[in-house]
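A single chain comes next, written as structure tokens; it is the form predicted on its own.
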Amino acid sequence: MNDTILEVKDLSFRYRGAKRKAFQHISFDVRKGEFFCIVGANGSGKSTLCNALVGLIPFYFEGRMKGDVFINGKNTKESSIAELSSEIGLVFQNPFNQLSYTAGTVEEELAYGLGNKGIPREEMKKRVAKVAKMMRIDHIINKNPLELSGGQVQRVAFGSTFIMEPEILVLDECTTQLDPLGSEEIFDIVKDLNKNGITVIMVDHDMERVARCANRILVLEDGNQVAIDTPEKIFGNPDMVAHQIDVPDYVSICQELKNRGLFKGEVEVEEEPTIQAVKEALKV
């Protein structure tokens, strides 16, 4: 049985007027229920790829696109952004880009997309209340979105995407406006959604979080696909640093200890070593 929910085939894109392609010859698939991460240095094409996955490319951003993106077997070129919104949703890196700027309250902002799809009023109210509580913004439900802090807007942006109940959630560094505690709260929500069957595609710069959450990782460098594999294979490969990819601190420490002959075991990526394990490795 084929459980592929999203497939990218030989995808390339160049923005109008740009001298070089934002990315080229990208091919991968994402399985239903997977937690799939995309990593790479600034300018590697991560955000542009996210825009292509949800149909903003080629319908919103001008440029030349080659290749295809399929969601549940349907080519995104043959679907409108509105049609795709019930299957795949994007939370932007800059949450202020996600506001409608037409809503007078957070409640109206959350309901904006539902209204465009003709969802009945009672169903809208139920979804808004549920998502507001989940995102911990129920106490500001009557505030104007333009009066909120960056972190609050980030939560509203996430909620306005998830309220559409897409099968696939694309997160483009969606915690940039949040403090560490708020960031972890959001990712607790993301992990719960994933456990309940939502497919997650995440761009993130926090390699500890990527190693902890991802089933597989796609590595981009200068718009090129460098590797796609499990966290163990990606972060366990010392050559990855040559592609401007950081590795979790504890992996670097263990690898250095291993190079010096002080650490005899394999470097584990799934969880951080305990204090006792580090002491034993250092023979202290």
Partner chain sequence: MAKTSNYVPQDSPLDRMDPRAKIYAIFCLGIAAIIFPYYQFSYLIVIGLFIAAGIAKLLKKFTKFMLAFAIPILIMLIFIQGFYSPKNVTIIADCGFAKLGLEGVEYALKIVGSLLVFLGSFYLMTTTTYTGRLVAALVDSGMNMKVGYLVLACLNVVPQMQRRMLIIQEAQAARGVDTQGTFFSRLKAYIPLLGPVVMSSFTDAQERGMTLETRGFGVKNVKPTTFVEAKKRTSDRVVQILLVVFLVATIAATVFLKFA
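Please could you give me the other form, the form predicted in complex with the partner chain, since above is the form predicted on its own?
There are no partners or other molecules in what follows, just the one chain.
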């Protein structure tokens, strides 16, 4: 569990023409199978960092990059986005911008990336069937992706990314545009994938969710790395509010209980333990 799969070393980036850097001096590593979250206010550089992890920086966006990203010990600079796609995959916010716009059906959409890589049709069909089942879209496999709901399209986008068989998934606010039900469906899938050993790096605004899922959290503010630690440590630290981090209600409740001497140990970050803690406190 402790082998590093991704390593970021003193990474900085400035877009061409931009006055200030999108982020600077970022260093962290992610372990194999970890659920790693990145949080921070809008404009703090989270999305740009995600782009740098998957190789879109420096290969797609124009600008200046300093520092390195290693995936399985290989420097991304010496690779290409297409090669990286079978090691690290990205899913971002707008589902409809993650379609290739070349497919008349969901299965063609899923297969598109494989086609570009010249994977034989037999293999393609096998992988499409497998991924469709995993993403729970096997019932809409013959539908036109453009006629699906946002939640369904996002699952198709997940499938198209995952079909390249990456070991790491980078999720950049991938449920922001979905309704609660659609988001839940996506997160069920993400949790399953993570259980099966896929490393997940996630950016999200819902701190309850981040607290629940994350093994570790990286906090960004104005492009700077502020902290990197477990959810309990991050949210249990009162200074975090100053870094524009929303604290989950569970944590606030625990802290109030702590103030009254009714709760000991680290803060809780999930619903059930919090309820238990409150019940315990009622008895004291």
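In this text, rigid core is short for the largest set of C-alphas that superpose within 1.5 Å between two forms. Positions refer to the first chain, counted from 1. Keep in mind the model is a prediction, meaning the values are calculated, not measured.
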2 Å or more on the CA of residue 135 between these two forms, with the rigid core superposed, yes or no? yes
